[in-house]
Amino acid sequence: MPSTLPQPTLPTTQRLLGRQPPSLAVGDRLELSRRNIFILPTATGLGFALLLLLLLLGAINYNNNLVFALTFLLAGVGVMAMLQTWRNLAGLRLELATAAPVQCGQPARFTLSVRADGMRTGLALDSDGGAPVWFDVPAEAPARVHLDLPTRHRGWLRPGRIRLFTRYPLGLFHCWTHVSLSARTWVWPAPADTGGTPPQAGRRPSEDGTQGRGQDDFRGFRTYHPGDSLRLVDWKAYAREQGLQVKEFGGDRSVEYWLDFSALAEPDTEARLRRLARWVLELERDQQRYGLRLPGTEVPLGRGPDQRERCLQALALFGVRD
């Protein structure tokens, strides 16, 4: 009969290496256990155990109970600084929150809950080799952890893994964990210093009526209310400590603006983009209707938060593959 042979194993750092971390999602909770934390002596470690090596042997050689017990005592102490390093991170629960979208070359910040059944003190968190966000879990409350992660470009962006470690207490040990986050948010493009003035589509009856508000006639002044252009603001009224007063102006028809990206002239798509994200901003902030048209995409006209929020992420997923 033919023999089997045996399959190759592979060696312990490789199946360690090759180990695919947990994954955590909004909204969802991960407990850190054995199964997925790590611990390794550090440079001063190694250090350290080379020092008791070498209070072993001088006690042997010379027999000096002293050497003997010192040489026990820290050797003891290494491994409860070990234990503690290690449960530093065992049992830690964690949790991701959405992160909200910004414009290219502005940081997208997720956000970690961390919570456990006692204080720890002396984590850290980083991505890609960026700078540790050094951070103490209470003992009560749960800790929430930001991390910033650089945009270099408009589109999805994905966390994708970090690294959880510690060296408490002694910084003779590093104890550390991966966790993939199963996370994104998108970025739109960075507006364009100058914007110019954006093409008028026309105008339409205004919603008040003959009265209503417009672009056309003078009124007069109301109230400010949050949300309103502060270009209409009456600044000389406020300046007479009588309030924020608004200019209010009325008529039959109101201004439409339709962003058009074939209507632009620069070659570069980027450029584009980026003339398209700063008219949206300002129609925004003046409360003006407007609309968007992209090759295979069109944004309705409206305004108010959600219009700008459609028409920004139009924007940033434009000729981007999920």
Contents of the next structure:
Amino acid sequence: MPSTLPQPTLPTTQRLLGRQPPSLAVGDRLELSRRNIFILPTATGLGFALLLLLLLLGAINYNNNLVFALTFLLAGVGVMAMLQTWRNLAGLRLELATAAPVQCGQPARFTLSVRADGMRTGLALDSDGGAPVWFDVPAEAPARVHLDLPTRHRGWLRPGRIRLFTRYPLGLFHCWTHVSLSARTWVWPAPADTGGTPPQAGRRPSEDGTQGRGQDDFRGFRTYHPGDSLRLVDWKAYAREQGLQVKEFGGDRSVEYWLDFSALAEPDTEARLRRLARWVLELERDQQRYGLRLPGTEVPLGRGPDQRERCLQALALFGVRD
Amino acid sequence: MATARPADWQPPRGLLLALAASLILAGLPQLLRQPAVLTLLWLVLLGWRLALAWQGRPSPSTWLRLLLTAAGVGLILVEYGAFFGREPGSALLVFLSIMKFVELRRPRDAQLLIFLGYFMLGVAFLFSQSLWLGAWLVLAVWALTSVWVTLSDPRRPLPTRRHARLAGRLLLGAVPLLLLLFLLFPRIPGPLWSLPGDAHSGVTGLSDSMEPGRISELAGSEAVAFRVQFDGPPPPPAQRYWRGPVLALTDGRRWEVRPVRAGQRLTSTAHAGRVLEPRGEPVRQTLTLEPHNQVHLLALDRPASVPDGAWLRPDLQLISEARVRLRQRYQVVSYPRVGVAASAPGRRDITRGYPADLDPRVLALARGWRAAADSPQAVIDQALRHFNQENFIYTLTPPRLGANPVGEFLFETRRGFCEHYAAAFTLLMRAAGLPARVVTGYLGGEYNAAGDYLIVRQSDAHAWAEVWLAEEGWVRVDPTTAIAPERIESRIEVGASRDSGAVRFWADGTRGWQRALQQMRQTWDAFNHRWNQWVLDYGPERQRDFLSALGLPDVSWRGLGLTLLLLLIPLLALLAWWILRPRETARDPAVRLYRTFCRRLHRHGIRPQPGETPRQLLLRIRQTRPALAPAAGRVIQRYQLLRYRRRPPRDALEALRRAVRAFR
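Now show me the form predicted in complex with the partner chain, since the one above was the form predicted on its own.
Shown next: the complete complex, the earlier chain at its head.
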């Protein structure tokens, strides 16, 4: 049974400190401060410490004051780099925009807007295991950082904990913060590869009398407009030198489709849902009227982007707890 | 065989160029010092790697690099004859860094190169610590750090001005920590482990023995031997004899210091009174001796006090307890004139002895003088007259002398430098029955008005004689003055005398440009002297002095660590505040300038209220502080112009800036 993504365990530092990472909801603003910024030396930093130690030993042994000076200068540079790295994250203000629903298998894009009181360089954002996104924050405007999360299941997608980190300016220190994003978006099942035809529920004349446009019933001719499909051009009429005439079809609207979960043959729930998703997308593309029946829920007949979204959401969240 | 290396990283050309340039800068002292062949080859290697990068080709294969590395290391081995020691070690470090540059196939390699560059700087200071090298340090560290910042910027792989600026800021911010650690980091005397054999090579100075030609070698060196500051005025030129090793033992050619038993050491100033009886005014001096890797210390003739860590030989030579391997400062009291104190040398004392195979002509000449003279002083005068009236020549390039140098010199070549005259004179005196010895040291010194001290250089090295006279004790006799009296007043001109061999003396600036040049040299030397005193010679003693000046006498190691920590914390807090302080967020320069103006107003006791318009503020200033009103009015009028005029004049911002600057 698919459900929400399992919440990863807390990172060690926060477990040790007994602290949850701060959470950021859509529309909220979070300012990073010393309470939630961590810093540790990197491998390069340890190598640098070794270099300093070697220089210091040389300085002591040869009693060489300029080597002392060089050592202390570099030590000072290391301290400055530590503070600068820390400052790179401190005081950043984060705002979160949620992601649009997405089909399973395609990345869901959350957008984080990052603002600072000056230019910040060499920042990166990543979530568990993902490749980091590198970005700078200009002095004047917020940086908009896109976090593309992979989707593996239908249902709710929560970005969960993300990591914001930097090693600038010298790569001696790794400074990071975890933010748990309390936003979610839903992921609809990837449509089945083969569809078959959706079951027609019945034909009835449209209530408003118009027939709309479609491909089934021939309605008559009209003059050609640039952009019309060449397949619809009446070439015989053209040969009779009557100009370019285009065949018009209509009447599709009169067909209604009820997509019923329990009417499908597949034994597997997911396979049924994927087939239903495919039909929803196809019917919507063809501008048909359709409705969806799932055990326990029903989406009444309808048409248009809202109908599509309602159906896809029902499919995405079928059997999923909040 | 070319195998694909997927992990290979092609550094951008600009980065590669910057890396090569900073590497050359860091290795510059070594590149200039080592044989030109090596430097040329290394540069070819660098250029080759750059050319490869320009053609978009990867770094050479591992086999080729191993081969080149082996060849280079072999070349260094051939040039230096060893791997261990300061010189070959430094050469190897630079070469291997260059090979790392040739390899360069991962960002980590570039990072390692930066570290190697810093290490090269440290190694360069083992050879020289001059002021120039200090300035070069700052430049090289800056260059290396800039490239380092570039390496750490994931989105800008090429060096930019921003990176250089940031590196500069990091270095500036590091200065307070540098000063604190430099002053307070516990300094321990002595090395932690034994230094390589050549650690102190290349230092010049007088040695503890003298052979014909030894001192004239020194005369070619402009290197500073020591600098002296006096409590009063410097002594006149005729008294500027700096006493070094006293040589009494001789085989006719080589002169050596006579051994002294431990019991004869004069270890305190009070002991010194046993061998001399001061007369006249004492001269108090502070010497800063350059390292010469010997035990003798120099002092104005004749030293009568014993500095810490030294002792005095009975022949009035100051000896340091350890070899002088670091620049050393000490204070000595000297008396240019002393009376007799010690008893006369015994009948079989070595100051009376001469080699059994001494040239009979020398013996005959001396005995003839002795027979004709009525006093020892007359013998001395006769000898000096002899040097003066016979055809003796004072030269830096005397002919080589054979097995019997004194005889050959006195009767055949008659060309010599001070050591020839001193040695010949001393042996003549001994042959005539007067106890005599050779004293080596320095004569003269250049007064540096810029720093109020005397510089004595290696080219001032000199040798003279001392003769025992019953009524006066050991009397200084300088036979060189009989041939070249101007030697006392003037310094030997180094460059000119090298080629011709003729000794030429410095004439004190006769022409304007000469005087200017001399003055420049002196100012530079004064800078150098301060640099030596305050930077290079800051050691355990100076640290103790500094701490007691701070009111912390006798601080232990632990106490020093604690003090350092206590001072470090507020310093780090200050730095952190500086870096982390909230920045001025206003983007509009006019608003920023107006805020500066408001801060300045605050200093005058006027606090702009929130919500108060500039016009209301000006009215309030007119009422409360009319004196400020005109200047404040100018600021406010220009600010309003910028704010509210639809198209402010182009120079309005500049005008506002000037008005704010003018408002104090």
